[in-house]
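A lone chain, given as structure tokens: the form predicted alone.
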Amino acid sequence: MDWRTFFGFATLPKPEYIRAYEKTLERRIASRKPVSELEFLVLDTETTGLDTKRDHVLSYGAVQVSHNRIKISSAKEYYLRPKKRNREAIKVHGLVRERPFVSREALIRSFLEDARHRVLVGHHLGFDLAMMERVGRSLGLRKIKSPALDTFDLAVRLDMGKYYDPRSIVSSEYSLDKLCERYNIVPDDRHTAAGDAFLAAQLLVKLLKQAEKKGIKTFGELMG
């Protein structure tokens, strides 16, 4: 037996939905593609805090936006058992015992199933996709790689330009409340991974129309 086999140390396997899933990447999103054609899986999680290194997904949320409009029947929600139970953090995201946990396999098995050929989205999203990452490491999930898009940074992008300087940003005056507010969206179900994915969606659907009325028109052009 080999001495990292032995240890534990050896790469395992990954599991056929990741491969399925690493392989679609293999097929870009091509750069002329009509923003109105594109597929997006909005997406959040909550977590038992900001350390993504330290901290654990006690839910995620997410659902799809197809052709400038949210499929609802598409939204998903999913919980897990925390490893360490974060009384603060279940008291501010409304998250109770009685809730029916998944495994860990069930929810990288469905995010990444929905993550095929799609853009992912959301508010800050780069937090939630190192929560992703850090869910899926023991799996075999190195690094989700589908082309991303923060609402945060499309905001500011089309109120400021494409060249702006990060420094003359506020930053509180584009948080997702900030923005709804903006966008006269009502801010139901705040502070769950269902409910703030559903009010990123409909930012997005927003944004995507303000973007058409600046020229930008297709996924090379939105992502650029």
The other form holds:
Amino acid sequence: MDWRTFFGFATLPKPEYIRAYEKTLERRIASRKPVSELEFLVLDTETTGLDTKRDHVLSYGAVQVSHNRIKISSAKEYYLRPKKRNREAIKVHGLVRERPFVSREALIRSFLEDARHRVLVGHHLGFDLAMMERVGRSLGLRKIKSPALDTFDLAVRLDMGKYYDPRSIVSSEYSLDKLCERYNIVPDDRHTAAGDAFLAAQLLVKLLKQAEKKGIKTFGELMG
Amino acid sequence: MANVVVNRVIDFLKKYPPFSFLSDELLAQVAKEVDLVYFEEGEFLFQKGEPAKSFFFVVREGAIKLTDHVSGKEETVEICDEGDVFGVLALLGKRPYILNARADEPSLVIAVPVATFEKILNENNRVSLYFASGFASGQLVVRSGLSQTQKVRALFGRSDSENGLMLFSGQTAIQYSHPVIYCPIGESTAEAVARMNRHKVGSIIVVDENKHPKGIITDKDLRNRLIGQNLPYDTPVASIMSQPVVTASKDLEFSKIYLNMVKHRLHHLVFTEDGSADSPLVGIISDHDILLSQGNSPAVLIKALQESRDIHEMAKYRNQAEGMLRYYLENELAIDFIAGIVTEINDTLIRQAIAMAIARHEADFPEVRHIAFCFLALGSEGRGEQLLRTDLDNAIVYEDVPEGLKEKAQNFMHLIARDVMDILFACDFHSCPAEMMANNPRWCQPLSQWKKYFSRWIREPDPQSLMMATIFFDFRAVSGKQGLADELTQHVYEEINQGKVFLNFFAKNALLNPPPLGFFRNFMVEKSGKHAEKFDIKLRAMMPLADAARVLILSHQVVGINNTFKRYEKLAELEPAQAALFKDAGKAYEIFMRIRALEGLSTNSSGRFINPDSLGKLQRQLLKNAFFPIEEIQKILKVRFQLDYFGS
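Let's compare: the form predicted alone is above, so bring in the form predicted together with the partner chain.
Now the complete complex, all chains and molecules, led by this one.
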């Protein structure tokens, strides 16, 4: 008998797709791997608020980038059916339209499949991952341990160098809007998860080229 | 299911050929499979000699240079920018690239996989033709510009009935003269001419007892064969008629009829029951009718308008003029020519309407029926640059009459104005929302009153006056006594010279609409309301230029030039130091007129509100460039009229 079962800590058996994801984490990406050969999953979520403990994910959007190419064919856009009371609110705001609603399980399954062997990317990614963990918790997902790259951090680092005083950063200068403007990205479909993920992906390919110029050429250097 | 990201790609691709030819469904299939690739300046996309990649490219933003090595040096062959397609040739020919492709600036490029596209090439005829036409002419880049599209259009022929040349516009549009006028073969010429006069026609068919056509007599025959030969009026029609007549069946297709007439150089074609000369007469068509049905001969249209006394017919002719306008615009004729023609047509219509109104009412006003008056066009029509039938702005000025006749004159003029406007409305012109029209009693006044109006606007330049001035100062005499308009112009300049400060106010007023700074993605679009997200080309682009031109031309005391673009031409002449800028401004204005008219025709609206995203790449580029002079012109106004020190 497993010790966890003995102490009554055991949860339901983990679904296969979660185990498959966790298994891929065992094989780490070699730190010498060139950035141009990396595979990324750029994602964004739209939530009911900013509280990772109380708020819910409304929608999720993601697109893959590999070898510096944004793969439109991999683009995902999912909506979670809102809880009943939220649904009323949404009706009032007139946001109801035909949407590709999926179950939480389908969302997590798709996300984890895409996340395998990929570097996760997002703008203020930590928040999105925390929200995704919240969606996945009841399904048996504990921690999303994929390597994670925040486009906010990368943009700051390209300006300030690796070691900078976080207090010296005016974070509004590095909002997704501001960066899009600076990097000449057309800010369409702002504030839909898929639209923002697409913007972040465009931002990523541009930042990576900048990074390469500054000597950040391998996975190790990118994450370090 | 297409998501937001795929839709983004679709929205982009569908603006550019060959993708614009695809059905929504096919386009979605293509868009779903593409990659977006980013290249830094100087990076190679592919190099000469490399085997073809499995995709071709569309520039989404930035610019890609196609280069070749010529005697050791890299030389640019082509530059591709937004919407251009390249790298197809190697792909379809399955052979190595013959050029280098290199990013000329940071560029985002869409890579379209060949597998998806090959399927479409096979399925969609237009797309393969599109590529074929480009390659046949040795093109490396599939241009999204105008010339390519036109070439392709010529290749396809137009899919629908709106043929570019409007030669064969379909039989329904032809007007057969009906009923046909004829006379028996035994009649004298005098009798035949009496019939022609009675029916106001220029030709008559001579028929035998079975109503079979035997000949035709036209005005020309009367001149050449009767009067010219000194023959008496009782000469039988049979001896002067042209014969035999060329006949055709009335069921013939229009294109065949037309060719028939061209081939035989016929002015008339006679229709009979079975098409032969030995069957009863049913109708006649003249080359005049054919020209009219084509609608692209302004001279013919104007003549037809002059001869018409029927409101419905006039409305129909005016509608045909719209087809002509479209044809001219699509074929990029010079805008001053187009504006000139359209203005002439509108003026003819107004003159005709006035003649009809006078004929109807003069009997009731014997004392004032010969009163001198002048019909003034105002606003854009006054400037002779109204291409579409948008709002009417006009007025009537008439000579001052003795006290006793005042009321009569006023009543007579009001009736004329009312009838003229009714005819114009019937011809699909729109009523001015502010009622600045001759049928508004306020704007149908004797000269003395008009002088008072203008004096007030010039002496008390409050916002209301200035608003009026922008519309009324562009008045132009359309019909009637030109002298009345001249006298008014004279008066305006006298008043302005007395109170020069008016021009400063007028200049300040011209700055009310700032230039549409920012371009491309950030056109200044309307923030809310019915036209949210649309660009108001009239308010943002045309009015600033028109207002500035008016002020400047007034300050030079130039008389008789009303077109905004001609005003800038004149200004360039008067101020050589600023000639380049004024010429640019004039050109810019022409571009705005063209884009607005095309938008209006395609959306059946005033064309005033334009969705920037709906514009083709070329048009956006044109617009973008055309904005530049606005700001410069406004700067000139500011300095010249010292507006920074000029309190409001």
